[in-house]
Every structure is written in structure tokens, then in C-alpha cells.
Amino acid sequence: MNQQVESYGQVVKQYIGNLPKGDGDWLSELRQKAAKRFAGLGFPHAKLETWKYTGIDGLLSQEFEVDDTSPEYAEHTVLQQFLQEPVSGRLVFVDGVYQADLSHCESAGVSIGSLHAAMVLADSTVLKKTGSLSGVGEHGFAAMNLATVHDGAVIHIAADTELKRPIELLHVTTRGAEGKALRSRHLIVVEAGTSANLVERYVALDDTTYFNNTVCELFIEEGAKLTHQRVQLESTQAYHMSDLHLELKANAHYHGIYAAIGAAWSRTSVHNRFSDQNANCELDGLYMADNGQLTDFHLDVDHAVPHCDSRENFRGVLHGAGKAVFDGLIQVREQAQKSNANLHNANLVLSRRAEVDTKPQLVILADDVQCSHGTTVGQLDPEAVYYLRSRGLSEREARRLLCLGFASEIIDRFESETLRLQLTEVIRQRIQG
């Protein structure tokens, strides 16, 4: 692995050295710090507790290239991926590159654009926030993202804006992404008193092998509310990594609904450290793994101040030789009295070859709190299968119906009908297969 770290380190140095000179602000100093961080950290390994069950040998063996060539694609194939519902605005990225012609915003109080454009224009308002939540990277992949970032979404919603329709952030990959490392970094700012809905999606037009390495920083100001619907349906040959960093101000509310169904290997991490009182964070998640798939969710919710609430509910469906990892950590610090926290993880295992490693954790240092956590790993109830068969269903139909019922607790939380129907159909096909 040391040789791979050195090789990728040279790629990082070369990338930074080839950045445009002159006009613009290409975050050179911040990138240098990230490069230094990567050199010090290297890639994560199994001796680290948070990576114990998430091997990266397959990812590193691909030797993905850092290549920012503009993609070629048929426009109608991307248009077909749009949400069916009307939206307040839409940002489209194809093979990691922002597509201004396919992006638009029709709502007052909403500003959308790309991080690349912000660097070209030396937009200090945007650039000074970049990395302010994530730092220069808590692991090597995150440090590489910052050191070599090329593009990403910038979404700014003004104070006291109430959006009736969602904003769509769509990532589409084509066969042109083959062998590439895509490094997007998103910045979302929701100002005080605002109510908004963000739909973030990752879809693939071809069964291509690539690495989507994304970092997203979300700033939710005082009294603001954000619903974040996030669906990962990457190519079955792809690798996907997302680090989400949240900042919730006083009385802010964030509700994240996540689904990780695609990719050969995926890891999603969510970090939230409450810094102001009376904030609320809700996280719902669904993951599914079949033959050759590994799906990984890591949660880090830190109650650092009093009077904050968090709730996490994640469900997994494992079949074939699929593997899943769930690591949920809630910390309640000594000064964080009157905190409420609830964490639950349930897993449905449909095959003897499937594997799930689940680790819900509570670290409570305060004494006036209401906290709970739990996990379940089980199979379909034979009596329930028998009951449905006695009503005329075949065994396969009965099992499929029960699996969909198990997953529907999370699917039904998606506000988008397009997403609900899509997820239901994908799960139906997977189980039937």
C-alpha cells in the first residue's frame, strides 16, 4: 500500500502543479494542505476501527485516473434521467463535470452554480466556506478529493425562502467515465428561516467501472429546514464514496433520507456536530447488497450542546453473497443535557452467504438525557410466508412482498413519487432475480 500512496501522491502533486496560473482562485494553499494531509494519512486500512470491515484493495487495484476531460454524450439520454415532478431548480453533472446547458433555476431566492466557476471568478463568498466543515480530510480519500477537486455544485438559498418544489442535483455517468476518478465537492447553504427540499441522485447510463469520490458540506442556518433525499444507483461495476458534513444552527432541522442500492462498493459517511441548541437531525436510510456488492454506512452524530434531538433509522436487505456494514455512533457530551437521541438498525438477511456487520453505539456523558439504540439481524418470518402462500401467492411472490414491506418503512419517507416508484421497482427486480 505504501507504493500506492506514493503513486497517488505524485498524481496529486502533478495535478496541483498544473492548475491555471494568473486569474481566478484555485485554492492552491488549501490544496497543498490537503496533499500534505494525504501524505501523512495514506489510505485507510483494516487496523482502523471505522474501516475494519470495509476493504479497499479492490478499489486501489483499479488505479483510477484523474482526468477532467469534458464528456461526450447524447443529450436525450440525460434528459430521460430527470425527475418527473416539477422542480425549483436543477443542477446536472455528467462524468463529474457541470453541464450549464442542462441546468436551470426558476425560483426567486435560489442561486445555483458550479464550484469550478466560483474558482474561475475567485468568488470569496463560496471559496472561504470550502473545507470549513470537512477540514482537509479525515481520511486519505477525502484529502485527495480536496487536493484534486475540479467541480461541484454550489447552491445558495436566501433567508425566509419557502420552496414548494425540490431542487434536483443529478449526477450522470456515461461510458466516458471508464477508469476515471470523479472528484465532486458540493456546497449547500440554506439561510435562516428557509424551508427547502434537495433531491441528490447518482445514476449510470452504462455499466462502467469508475470511482465517484464526493464530499458535500451543508450549512443550515437558524430556523431553517432542509429535507435531503439522496439516492445512489451507480453502475454495478462502480465505486462510490460520499462524505456528508452538516452544520445546524439554533432551531434548524435537517431530515436526510438516503438509499444506497447500486455500485459494487459504496461507503457513505454522515457527520453532524450540534453547535447550537434546539436543533434537530433525522436520518433514515435503506441499503441493499447482492452478489459482489459491499454497502457501508457510517454515522457520527455529536451532541455537543444541550436541547438537541437526533433520530436515526436504517434498514438493510442482504441477499446472494452481498455484504453490508453499518456503524452508527451517537455521542452525548457532558454539557449536552436534555438531549434526545434514538438509533436503530434492522437487517433482513435472505441468504446464508450474505453478511452484515452492524455496530450501533451510544457514548453518553450527560445524565439528564433520553437515549436509546438497538439492532436486529434476521430472516423472513416463516409463518408470514406461510400465511401469504395460504392466500394463493407463490413462495417467491410471498417473499418478495414481505421484503418490500420491510423496505417500505424507509421508501415511504421519500417525498418524491419518482424516487418511491424507482426504488420499489429496483428492489422488486433484485428480489425476483
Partner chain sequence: MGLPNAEMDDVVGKEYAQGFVTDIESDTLPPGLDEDVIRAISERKCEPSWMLERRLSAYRHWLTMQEPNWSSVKHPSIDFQAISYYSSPKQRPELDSLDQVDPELLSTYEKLGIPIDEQKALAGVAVDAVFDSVSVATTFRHTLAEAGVIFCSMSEAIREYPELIKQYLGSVVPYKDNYFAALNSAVFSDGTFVFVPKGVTCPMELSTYFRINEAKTGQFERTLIVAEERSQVSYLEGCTAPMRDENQLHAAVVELVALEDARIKYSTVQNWYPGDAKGRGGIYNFVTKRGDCRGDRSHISWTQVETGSAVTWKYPSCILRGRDSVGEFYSVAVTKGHQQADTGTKMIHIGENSRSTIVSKGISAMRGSNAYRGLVRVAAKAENARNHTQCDSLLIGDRCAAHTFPYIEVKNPTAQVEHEATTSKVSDDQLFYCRQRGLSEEDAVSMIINGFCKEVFNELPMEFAVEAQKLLAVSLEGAVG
The other form holds:
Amino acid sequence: MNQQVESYGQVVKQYIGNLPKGDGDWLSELRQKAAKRFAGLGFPHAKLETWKYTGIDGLLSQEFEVDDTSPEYAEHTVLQQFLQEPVSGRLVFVDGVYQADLSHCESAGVSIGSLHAAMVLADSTVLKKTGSLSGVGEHGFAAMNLATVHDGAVIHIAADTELKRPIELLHVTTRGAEGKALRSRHLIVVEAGTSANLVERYVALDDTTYFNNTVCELFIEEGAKLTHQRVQLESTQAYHMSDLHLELKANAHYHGIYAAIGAAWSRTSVHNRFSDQNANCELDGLYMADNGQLTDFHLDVDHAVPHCDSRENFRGVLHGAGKAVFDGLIQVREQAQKSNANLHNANLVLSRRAEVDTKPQLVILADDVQCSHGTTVGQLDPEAVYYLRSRGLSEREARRLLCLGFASEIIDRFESETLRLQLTEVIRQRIQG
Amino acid sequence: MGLPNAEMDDVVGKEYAQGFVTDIESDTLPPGLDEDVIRAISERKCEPSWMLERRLSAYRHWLTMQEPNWSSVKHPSIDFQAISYYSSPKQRPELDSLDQVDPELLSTYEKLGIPIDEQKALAGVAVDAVFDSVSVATTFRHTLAEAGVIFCSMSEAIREYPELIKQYLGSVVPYKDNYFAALNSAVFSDGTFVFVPKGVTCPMELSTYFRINEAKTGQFERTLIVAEERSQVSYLEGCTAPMRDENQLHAAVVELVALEDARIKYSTVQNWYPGDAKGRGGIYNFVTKRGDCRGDRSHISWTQVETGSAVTWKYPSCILRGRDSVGEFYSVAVTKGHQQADTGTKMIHIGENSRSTIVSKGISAMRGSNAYRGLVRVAAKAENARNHTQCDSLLIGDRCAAHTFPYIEVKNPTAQVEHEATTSKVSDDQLFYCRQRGLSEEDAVSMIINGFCKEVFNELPMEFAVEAQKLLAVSLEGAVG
Amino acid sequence: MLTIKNLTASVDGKEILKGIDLTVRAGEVHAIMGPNGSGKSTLAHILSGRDGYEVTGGEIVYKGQDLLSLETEVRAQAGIFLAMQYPVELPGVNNMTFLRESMNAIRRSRGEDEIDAVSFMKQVRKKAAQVKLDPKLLKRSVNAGFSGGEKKRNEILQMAMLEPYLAILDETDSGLDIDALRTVADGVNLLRSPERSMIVVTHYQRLLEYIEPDRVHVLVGGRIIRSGGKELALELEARGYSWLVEEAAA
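Could you present the same protein in the form predicted in complex with its partner chain, rather than the form predicted on its own shown above?
What follows is the entire complex, opening with the chain shown before.
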């Protein structure tokens, strides 16, 4: 499917325009709908409220190809470093393609597989769920994802399962990803009464340029509890777009802890829908943007039913000529009485060239609610820097320490010590002081 | 979003019917808008040709624009050809007696303690010289003239002070700014001009209250206040009941210019007709208000209490150009019935050490919908800019809505911006506590709401703070319980 | 002053009070003790007319009238005062303004003139000093940002100003250190008079060392299972509640 064309924008248009019609694969009906949707929407642009601050010109001008040939990677040994942590199950994707030989799952009640396999088997359960939360796509990239999806994870955790160790979703990119547009969709179902921990990691072995466009649908059934630790450490040249769609049933509890550190351009949107009462959603996020980086977090927490709680806490560190965009929408619908929602966003601006555009939003249509949000944009406290210097630290050290302190409010939320240490180390290296 | 035509006529046209069908006198223009209408307005106001040219440029630009649809308010689209763009006070529909006035309106006036004659004047019943606006204005004009302050109608200013008008009018809100500003620049009927020269502290609070009759002339008012170096002025607009008006569309423009060390305080108490209980009628209030802190250490403060209008769309803003300049926005917006308000402010930090404060209190009752929409922008050059924003929403009843949309854009690393927002209702605990201490439920609610709005009321001149509190109580009557 | 006959009440459909009989005469101080969840606070809130408490049977007669038919504020105007366990914060509502509005509402209901500003100020200052309430707190919003002890003192100040006929103190001792407790108790004792009755609701005997009750009632499981003199409180302190519960069950 190699095509020699000028820009990614054109590639996509051509590719989608030429989707196999009729009796294509098992997803073809959805693919067609999504292609139609994409044709209607086109790529997002600054006139759209949710894309006001997130430019995509750089992305569209890249020369990405839609190429799903299996990757060749000689770095098996290098990969090993990511496979050491004991887990209940692990799914490994290299350059967007599922690696059965590196993936495994021994835990009772957990079944894992790839979306590609589900396509081949025409798994009707998977088909039924696919797109049921995300729709065919609320923006061009999401529609494009569904129209052209190649692979992804399918994880099912049976009812009343208690998992001691996390399930890990590992995405590794290698040199082979250079110039590619990767498209994956993950489908994760946590059945009633189950308590699970999901780790989702994006790491790069090389500094390659690629576009990783993912959509993840998470179903958390009645009384289930999921902790989701998600770390985006893509290559510094990469583009990363992910849409997370959550559905929480009665008494369900979701805790998402996110870090978006890598990629030249990244956007993570989280859509949470409470579909029944007494559910609880907690989101913690950390983002960093350095020279030439744009990091964007979009939250859409929809209190559609009464008696649900949500809490969102996002922190950003901006340095170099980094740019951060934060948009946190909390909606409380008419019937959603007794909703509690609290969002906080804090931004630390360390450099003259950095930029922050932040927009928390409250849309409240019920009266018996407790909702609040707060945003700050500021710098390190000079008093604190002075204090540390007076205790013998260099200014650089002092600033680094204070930045880490600022970020640690989120880092400490990660349950995995390995992730905590890794993130702390990455941030320590990134902060120039 | 449009309504069927018949209904549309009902909403927009009806109230004008009596005024226009019969007996069109020389100074009332028939509904409709084209270049001839604009020429006619300009001619009737005896304007110089440069002013007409400005109007025409604005009109031609307006034709190329589209009505904005980004705010959270919903209303039937406006038929701009159904509106009359020039109508003198005499041509307002005249009623013979108070019996013909909406009794709801009268009881509101009574509760506000407005005497019967004033009520007549406000409701548009012919009444002889209750407000001798000419003599009132003349008296104060003398005092003001001694201080060197110019305070006159915009029409007069265009004739008498063309140089000042040429220099400042449209310098803060250019006609290209937005749809309604362009329309206003083309057709504005009248308004107020204030000029405070260097070093002068205006000896009294200035208010449209003194010029009540003139203020009623326009759906499209134009206000310009210029405060020269080291001068100070406080201006009050609207002031409770006097601003009752039956016009459907209001698209006013207010421009403030503060030069070095100047200080302008602009207070509004807006109580336009909100429509009836079913949400029919009522004013569409689309206002562009902007202050330019042009000089170093200049200071512009907006305070508003918005209880009226069916639809309010206004964002009194400050461009903080001068070093150490200060912008403030204090707002109470109440919506009940079917009222909708989309209001807030923009603080554009350009100058070093510029500071801004935003305090917004939204109260939504019944089916009212209230949105705060604000922008705090810190430009790359604005060293040490500071902003603090507090937006609180109070909900009364389960059919109402409160939204908060703050936009924060920071391009300077020395900026400190803080935004906080809360949404809550008058809690049962608070009500019980007050009632347990002997207060009636109504008094308890009113006390809690006044407490909620206190920070904003504190910014109003004393006598208006009292009126604003009363107005709030009246506005929310029947909304609680 | 107050007669409660066979009062039953429920909250959210759950029966909390299962037949309370209690008579309080003018000038008397009654203590109601009992373990957590026994219905003490429910009784206090029913006396002051809080929504959400459903009286399912029985009657309450206060100064000759049927109390249950009266609105909360009418009860307050008739002289019932509830010092709350968790006093409510009223942001932006000035403490003194609130107190004055309350006083005047009560005075108006009795056909009395409103209090003039000067005598009001004099009284507030004097009484605030008696309950050792920092005068600065008078200028702040009602209870907003007050410490636990300050809130309780503020309650007693309100009580002193409003001069009720029947004062109900709901767990006024909770969260207070010994000095604060003594101050609050002194404030209460100053208000004891032959025309004024008090109902002191408490979990611990501690408060009763400072406010000496005429009668002590033990409320367990929605019923008064024992009444006696102040010595009953001491016995409870020494032996806890369980023996009484067992005895009642036997």
C-alpha cells in the first residue's frame, strides 16, 4: 500500500477515498461510515472551539505513509528492558503491530488478544463494542482512525476477578516506524465487581518521526474498579493523538493517572461518561513541553446521571519554547443532581518562550451540585529558590528540585514504583534549570 | 434556530406596531436599513460629512459580516430590516394611563420605591416635565464646565467637539471589531460623551440618570469617555428602573480611554425588560464595552449588576497597554424566568506590571441561564502581569443553568494568573440556620444572596449599592421556594 | 414550658424516635444523654422544625401551643433556640448584621420595636466579651473560617442576644478543649433563669460538670430508657451505657 504522495493530509484523503467497498473485512461497514464522516469533517482547524489552540499544520505537512508491513526489529535485547516488570498479562505492539510472541497472559479471568485477530475471526462481541463509546469519530482524526484502523488490543477481564498485578499495554516504536502513520484501537472491558490495574506505555527506541493515532474504549461495569496508569514517552519527533472513551456503570471507580512527556506534538482527550449512579472518576495528569513541543490535554467529564463524583488534577511544566494546551470541561446534565466535581489545573512556566493556553469549563444544568474549578499559571517561588540556595544548592539544582516537587503531586499518584522512578528521572533530565 | 415567520413577527415586531403604523412624523424613520437610512440619520442629527462617511464605512463592512453564534445564548434570529433605526422620544408608543401598563412592571417600580410620577414616565405614559432633564442637565453642566469637564450628548459632541470625537471615537472599538459594533457604528442614534481634562477630578458622579429622556432615544447608544492625564471620573449607567425600555434590540458601544495616571470607574445597573413569564418579548442586549488603559498607571474599573434583558451578551474589557495599568471587572448577573446571560470580560495584558482583577457572581433561578465567558491574555511583552479571577455561580431551582468558560493565554513566563470558579446552591443547612434564628425563608435567601454578591456591591457607589440590593431582591422574588 | 408525648419520628423512612415522653418546666435544665445514633440530634432538630424529619406520631406542646404545626422561624420567634453541633457558614453575610436582623425579626414578631443601633452595639460588645469571642469576629462573615471553638462561642453569643425561652444545645461540647468548654459553659450558666429552660444534648458527662442539670435522661434506640437526677450522669460516666441497655432489654 505504499503510495508516493506529497503530504500526510493528501495521503489520508486518498487512502480513505479508496477504502475497499462492499465485502471488505469485518469492520467494513463501520469503516465506510467513518470514511464518510471524515469526508464531511475533514481535518480539524483553529475555527473549531476544541482545536482553537492546537495547530496541526506541522502534522499535515509531514510525509507519512499508511504502511502496515510487519516491522523488522533486531533490538530484541533492547526490548527486554521493558519486559522485566512482573505483570498479570502483557500485550506488546511494535510499530503499531501486535507481537504475539512477546505478549502473554497467565491470569485466570483475563483474556487478551489483538484487534487484528478479532477482525480475522470476525468476533461479533468485539464488533458490537467497537465504536459504541467513541462513535464514528467526533473529529477528523478519530474518524480517520476508525476508517483505517489496523490493529490494537482487546482485553477482557471477567466478573469478580481480583488481579494482584497490572496488565500492561506496551507500545514500542523502532527505526522501522520512520515515516509511518500508525493506527490502533484498544477495547478494554472490566466486568462487574472486578478490580484491575492497567498500565499503558508508549516508548520509543529511536528518535524517529511517525504519527501514532489511537483510540481507546474502556468499559467499566457495575462495581468494577480500574486504575489506569498511562505514560506517553514517544520519540521527540513523533506525533501522538489519543482519544480515550470511558463508560462507568453504577458504583464503578476509575482512576486515570496520565503523563504526557514525549512527542513533538501530542493531544490526549479523555471522555468520561457516567451511565449510572454512584460512580467515581478520578483523573490525574502531568504534562511537559520543551522546545518545539506542543502538549494538549482535553477532558470532557459528563455527569449525565445523579450521585456521581469526579475529580481532575492536571499539572504542566513548560520550558524552552514549549506550548501547552489544557481544556477541562465538566458537564452536569439536568437530571444529574448531587453531582460533585472538582477540577484543578496548575501550570509552571519556566521559560520566556513558553506558552500556556488553558481553559477549564463548567456547564451546569442541575442545581444540587458542588462543582468548582481552578487554574493557575505561575513560576517557581523566588523565595523558595532563595531558601534552597541558602542551604547550599546551586540555582539550577534548586529550580530542578522545586520543579520535581511540583510534578511529584502527580507522579506520586502512579502506583508503579518503576514508573515513578522513570518519570522522575526523565523530568530531572529534561529540566534545564 | 429560527422561528417561523409569524412567530418571529410576534417577537420582534409587535411592540413597534403602535409606534410606526400611524402618523409617521418627520423625525421617525420607517423600519429598514440601507445607505439612505444612514444618510437620513446623519442628516437629522446635522452631522458633518466626515461622520456620515464613517457611518457608511461601518455599514458597508457590516454587510460583509455574519451574526456571531459562538455564545451560549439562544434566540430567534433578528430581522434587521424590521427595526426602525431612528425614532425620537415623542414617537414611543404613548399610553393614556397606567392601566395600560403591564401590572407586573408597575409593582416592580413600587417595590423599588419609585414614585408614581416617575413610574408613569418610565412606562411611557405621557407626563408633564417630571424630569426636567434640560434644567437638571444645565445646572450640573455649569458646575462641570467650571471644572473643565465636558458632559453632553454624543450628537452635540459631534457638532461641538469634532476634533476630540475624530481622535477618540472608534479608537477603542473600531467598527470592524464585531458584528454589533459595526452595526452600532453605522446607525447609532445618540449617547453620551465625557471628557475630563488633565489633572481634573470630576466633581460629581456622572450618570445617564440626569439625561433620562435622551437616554431613551436609542437602541444603539454610543458612549465615549476620555480621561486625560491624572484625571478621575466615575460614571453610572442605567441605574435601576429608569432604563425600562420597550425596544427589542440594543446594541450599544461604550469606549473608555484612560491616559497616564487617569482613573475611570464605570458602573452599570441594567434592568431592561426581561420578557414575560413565558419568555416572550424582552430586550436583546448586545453590548460592546471596552476600556483602553493607554497611559502608564491608568486604571479602569467596570462594575455591573445585570438583572434585566431577555438576552445579555456583553464583555466589558480592558486593554492594559500602559505600564502598571490596572483593569477591574466586578459583575453580578441574575437570570430568571427564561433570561439568558452570556457575560464576562477580557483582560488583555500588554504593559509591564499590568494587573487585573475579575470577580463574577452569577445567579441563575427558575429557567435562567448564566454563562461567564472571560479571556485573560498575557502578551509576550507584559512582564510581571498579574491576574486573579473568581467566578462563582449560585443556582436556585433545578431548571436553571450556570456555565463558566474562562480562556487563559499566557506568553510571558513572569505572569501569574489564577482562576477559581465554584458552582453551588443556597444550601438547606444555610436556610435552616437562618430560619432557626427567626428569619423568614425569603429574608434568609435574600440575605444569603446579598452575601454572595457582597464583593461586587462593595464596588458600587453607596446609594447604588442599596438600590442594587433592592433590585436583586425584587428580581428574585418568586424564584425561591 | 415543653411537653412531649409519645413522639415517634423517622428520617428517610427509617424510624429513629420510637415514643419519647418528656416534660420540661420553666427554669429547668434537662440533659439528654446517649450513645451515638440514639436519636439525640433528631430530637433536637424536630424541636426546631428542620425539614427531612418526619413526625409519625405523638405531640409536642410548647407554651400551650402545638409546636409541630409551626414553621422553623415562627418557632424561633416564639423563643426556641438551637445551638447547633455544626454551625453553618454564611459567606459574605456579616456576623453583626445577621444577629441584628435575627433580633429584629424576633422583636417584630412580638410587637416590640426594633433595637436601635447604639444599644445593639453595646449589648453585642458586652456579651461577646462574656463568651470571650474575639470582637474582630463580629465584623467577619457568619462562621466563615471560624475555628470550631469560635463557632461554638458565636452560637452562645447568639443565644445570649436572642434571649430564648427554650434553648437546645446540641453537642455543644464536641470538639472543644477544656478552656473553651468552660467559657461556653459559663456563657450558658449566665443565661440560666427562672423563665428559661434548657435542653442540653451530649454524649459525655464532661459538659455536665460545668452545666448542672436538674434532670438527666438517657436516650437509647429512640427511647428514653432511664431518667434521673444529675447523679445519673456520673453513673453513666463511670459505667458507660451498656449496662442500661442490657437492663432495659431485660
